[in-house]
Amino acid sequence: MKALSIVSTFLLLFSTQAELPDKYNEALVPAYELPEVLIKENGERVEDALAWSDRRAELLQLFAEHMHGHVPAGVSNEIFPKVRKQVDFLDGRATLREVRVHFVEPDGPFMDLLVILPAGEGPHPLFLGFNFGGNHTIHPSRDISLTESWVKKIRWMPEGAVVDHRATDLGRGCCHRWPVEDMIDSGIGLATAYYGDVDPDFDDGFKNGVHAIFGQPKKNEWGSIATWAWALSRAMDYIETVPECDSEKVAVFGHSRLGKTALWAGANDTRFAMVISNNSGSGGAALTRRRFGERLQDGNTMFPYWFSKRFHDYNEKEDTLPIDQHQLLALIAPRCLHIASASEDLWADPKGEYLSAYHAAPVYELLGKQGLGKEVRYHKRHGKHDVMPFDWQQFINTFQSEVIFAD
């Protein structure tokens, strides 16, 4: 592959730390050979964008099979939305409407997806992705409702903010992770949904949320980050229908395991202008066949809903997985892509988040744009695994100058 300008500054980043658990050492990494991204699965070379999007869609459907699952036949698209409320917001800087939206059915499943806009007629781009506490969380205004579904205490929280599994007014607020004046101050909009909504984040034999009305998967058939992505992409059927809402400029963003949901999200449904992933790791942005850090097994051992069931037939047989993840970084060619990682993050691993990216890059090439270091983002931040101030400004950043004002 050429070598890129951008890419001798950021592997000073990554050097072998001494003394570190075996997970984390980097001189343990095995040797392995990553599957080609433009070579189709009858040996042909792509060499062009029409062959591309043949080999694009030989890739989602081996992701689909091997990995995150299909959506089982007869799962509709169509959704049933309803306006519960609208409000001026931040001193009239902002309007804020409250939605919910039934899937299947007008009294079946819901989310509740919090739209909140800068004030004028627009339309305005926007960010869309799922929260992990509930959408009261994300800002302490009265105006937003507390979450109606079942939540689990995470350790950001304050006491009393979860009593029973369920929310209460001491959790307003409480959530660090989106600045919403910062975007509305940026022009931008924001709409996010309490992932639990969609499917709870726990072993529930998948008796509950969506999975309530389609019941049992097959084994290769969706785990909860396929079905919250497909909810993504619920959310972004909504937005269409509202005109204050730039829906050719949406960027879906998530952190950690809705990191993982972002990307899936953002490889089926092509709506989206911009895919962020901050700190996904494992499952997410880094290579499945480096073996640092979270390791396949670990995911499905420890969540093993996450994914389908075929999945955990590559426990620790990574090498027979015919897919790892820059594959899936590139169907997100030729959109713009960002992805985050943190120093201290070293479960998620920064060094394969990169690497990753990095191996996508081809296709964007391939697809007439510049790949690594523009349509390609890749930052990393001194810290642990969170979402800080610094990765939304450079979210903003890319978000500004390679969709808003990319024109």
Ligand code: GCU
Given for the second form:
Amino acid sequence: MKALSIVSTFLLLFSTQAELPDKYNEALVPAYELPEVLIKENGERVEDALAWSDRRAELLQLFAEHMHGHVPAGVSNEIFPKVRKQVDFLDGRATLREVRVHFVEPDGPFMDLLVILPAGEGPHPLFLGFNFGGNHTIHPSRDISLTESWVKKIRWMPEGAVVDHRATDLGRGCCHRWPVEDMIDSGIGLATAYYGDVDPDFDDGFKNGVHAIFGQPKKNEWGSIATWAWALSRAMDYIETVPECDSEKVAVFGHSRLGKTALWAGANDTRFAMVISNNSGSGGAALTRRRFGERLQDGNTMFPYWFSKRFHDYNEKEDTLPIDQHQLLALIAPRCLHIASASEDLWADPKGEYLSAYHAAPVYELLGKQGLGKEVRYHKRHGKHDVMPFDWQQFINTFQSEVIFAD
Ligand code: GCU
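Can I get the form predicted in complex with ligand GCU as well, since the one above is the form predicted on its own?
Entire complex below, previous chain first.
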């Protein structure tokens, strides 16, 4: 397996553009015209912050209507948090708290939120993001409870970490993507939950997770990504009630499908001071109209429940979609945005991720910010689709310089 991946890396690095599959051939990217970010549906140009707030509302509606789906009318945002554990952590350098956040009613469906904060009263800034394998995978400590939810065995998990879709002790600390100690040593906390608590990531016809109580979505109502994003806002509702957390300094983070989720959460919920997308690719930071790497219909085919059913109308018809992803990034303005790509992650179209940030920047400028290179950061690391310590160093730097020490 290892040998194979070395060979494929070698091939990728040393093959010329012409030898790559068509979907990775820059010469085959068609000419495209991006929908304007600063021109309203009625043709009016947006010239100031007031006009932008109308345009922002319009774009949010377009993304909900055509892509992610609306949160169904009548969905209650009420949460019922129950603290289940609170202990010292990392030899007293931190505290660890486990909170079961029930949705809608005291015994409703829940997500188990793990909150690790630097020691001391605070309030502490923090990262918030979903994890792929259960809270127990992010750090080996036995203080972290095993997830009780349905889990999928992912290739980076050791043998036996998941048995019959249930987590075991063998999965403790198996995910290298969360440098908890570096965060704490930088004075930043972490709140994380397993995304499958909210909606298990398989095509179950919207019968489990929170959909068990909210029911079958209509054609223009939420898919799983919008549901996960909604739950990130519910996590923020909880964070706002914790005096040790600085709810004005929360960076919402996500990798890959969870990067798409973080972007949609950050676009909707302006309480997030910073939004971080790591390798989010198609339906995330990458421009759809470039048709490079993963295309709209690829995601809709492999994961038909991620976006609304309405989004499927645009399969192979990217140019008819009234939106593109630079407009999603612009919805985060003037808040801090960090987009990260990886050089070998062509499926996620690193160039399309960069261009999207580039085309969102005029909105930051309109709002009196500098944009690219300051509130909008982009980095591309060498290597594969993943979250590495290098990525976190960049996120921590941006968070510290643009949010924590910004004033
Ligand atoms: C697939 C999918 C991507 C997604 C990724 C992930 O590769 O096509 O859109 O980002 O899975 O979440 O790991």
